[in-house]
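One chain follows as structure tokens, the form predicted on its own.
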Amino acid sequence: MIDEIREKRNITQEQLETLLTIEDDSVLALQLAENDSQSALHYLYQQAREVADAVYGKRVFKRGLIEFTNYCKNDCYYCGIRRSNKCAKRYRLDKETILDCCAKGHELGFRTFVLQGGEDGHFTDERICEIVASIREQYPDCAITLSIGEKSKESYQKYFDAGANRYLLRHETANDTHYRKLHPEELTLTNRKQCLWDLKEIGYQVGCGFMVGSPGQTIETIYEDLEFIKELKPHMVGIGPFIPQNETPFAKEHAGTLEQTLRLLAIIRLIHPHVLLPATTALGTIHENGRELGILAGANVVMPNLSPKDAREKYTLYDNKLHSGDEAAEGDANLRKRLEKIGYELVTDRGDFS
């Protein structure tokens, strides 16, 4: 079955259910990539690594994450920076601070900067374009990625014209009923998807994605996610486990699991050999070796944090979010060693879509 998925670059809902429900010691088999287990899931991860290695080699691309504002006009039920969270310690980085983060990142070898923030009205199109243009002028060799939510097509075009060339916008779920469980009434799945199509039409390299284990998620909704990804043909797919945040309506919900996230990373890699696939901070948060395990399941991107230390502590999308140690940009050397231990090289290449 796994060979068929790899060969056809497609999966049926029945196959998906089999791979997501089979009981296995796959995580133990993956720990240091030294286990000789011939279990089905170990084979799945092995095949996913083969596919990723064939396209990108034993290379892991690093992106410098700059979390520049935790103000947000939206009230998504899962998010720690939602507007209703009165306990959030709000902050904004000014242009000079953002450029300082880029300078530090460039010196450390980062060639992609990811500007991520809530949908903050303070950062008008004019301000975003000014920041983007300044980064583009100072670092013409770097890719500039934005992750700032739903905007009009006209706004996206302005950012693109200013020098941004990548955009990350998780669709969160491709099922409308499930979308309603995660978001307030004013947000719609129709608009979310349209934003992604607009970004592609403009010419961005586009990333979508979803949380694994979010409240209300089922095998059926995950299959719809995979079908939407196949239709959209994004350049990047960001998935990570849902982790509850204690000041949200989902504070008491169960977190997504390492096992399901790894299985879905591998499945996505088999279906989309060329996609850029991050081993996310959330994955590293729920397991001390989560990032390495993600790489061993087919991921090939990591996103260390370039934000000022006090800002990292306030960008609490979920509880216990990693923001220091090897998760931080200054942990670059340690991260490099950890990846070398499992046979991979951390590279400065921009890692454009192959």
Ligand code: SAH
Given for the second form:
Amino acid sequence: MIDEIREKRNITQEQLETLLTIEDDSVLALQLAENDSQSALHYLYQQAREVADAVYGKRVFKRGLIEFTNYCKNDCYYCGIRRSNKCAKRYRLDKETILDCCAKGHELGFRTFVLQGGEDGHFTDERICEIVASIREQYPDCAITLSIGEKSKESYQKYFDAGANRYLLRHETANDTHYRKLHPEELTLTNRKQCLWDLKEIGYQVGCGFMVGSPGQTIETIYEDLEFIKELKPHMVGIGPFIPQNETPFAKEHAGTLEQTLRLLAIIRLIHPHVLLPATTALGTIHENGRELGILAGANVVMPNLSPKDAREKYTLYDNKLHSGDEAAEGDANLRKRLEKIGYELVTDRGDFS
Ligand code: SAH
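Okay, that was the form predicted on its own. Show me the form predicted in complex with this ligand next.
Below: every chain and molecule of the assembly, starting with the one above.
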């Protein structure tokens, strides 16, 4: 079955269900020797890695994440920086601070900067364009990625013209009913998807994605996510476990698991050999070796944090979010060592979709 998924670059809902419900332990499966194929999951991960290695080699790309504002006009039920969270300590970085983050990152070998934030009205199109244009001017060889939510096509076009090349906008779920469970009424799946199509049409390299184990997620909704990804053909797919945040309506919900996330990373890799697949911060948060395990399951991107320390502490999308150690850019050398231990090289390369 795994060979068939790899060959056809396609999965049926039944196959998805089988792979997500097989009773086996991924961490153990990933520790088995290369030639021990007793375990189905071991074989799944081995195949996923083989597919990734054939396209990208034993290389992991790094993106420097700059969380530049946690003000947000939206009220997504899962997110710790939603507008109704009165406990969130709000902050914004000004242009100079953002440029300092880039300078620090560039020195550490980062060639992609990801500007992520809530939907913050303070950052008008004009301000965003000014920031993007400054980074573009100072770092002509770097990729600039934006992740600032839903905007009009005109706005996306302006950012692109100012020098942005990539945009991350997780679709969160491709199922309407599930989307309604995760978001207040003013947000619609139709608009979210339209944004992604607009971004593609403008010429951005686009990333979509979803949380694993978010409240209301089922095999069926995941299957719809995979179908949507096939239709959109994004350059990147960001998936990580849902982790409850104490001040949100989902505070008491269960977190998504390492197990399901690793399986889905591998499945997405088999279906999309070329896609850029990050081992996310959330994955690193639920397990101490989450990121390495993600790479061994077929991921090929890491996104360490370049934000100043006090900003990192306030960008609390979920509880216990990593914000020091390897997640800090200062941990670059450490991260490099950890990846070397599992046979991968952390490279200074924009890591464009190939
Ligand atoms: N405002 C931007 C950035 C959102 S934060 C946007 O709308 O795209 C980036 C991602 O973090 C979100 O897309 C979501 O998938 C993830 N996220 C938010 N809350 C989370 C939580 N509680 N657990 C895990 N991931 C979460």
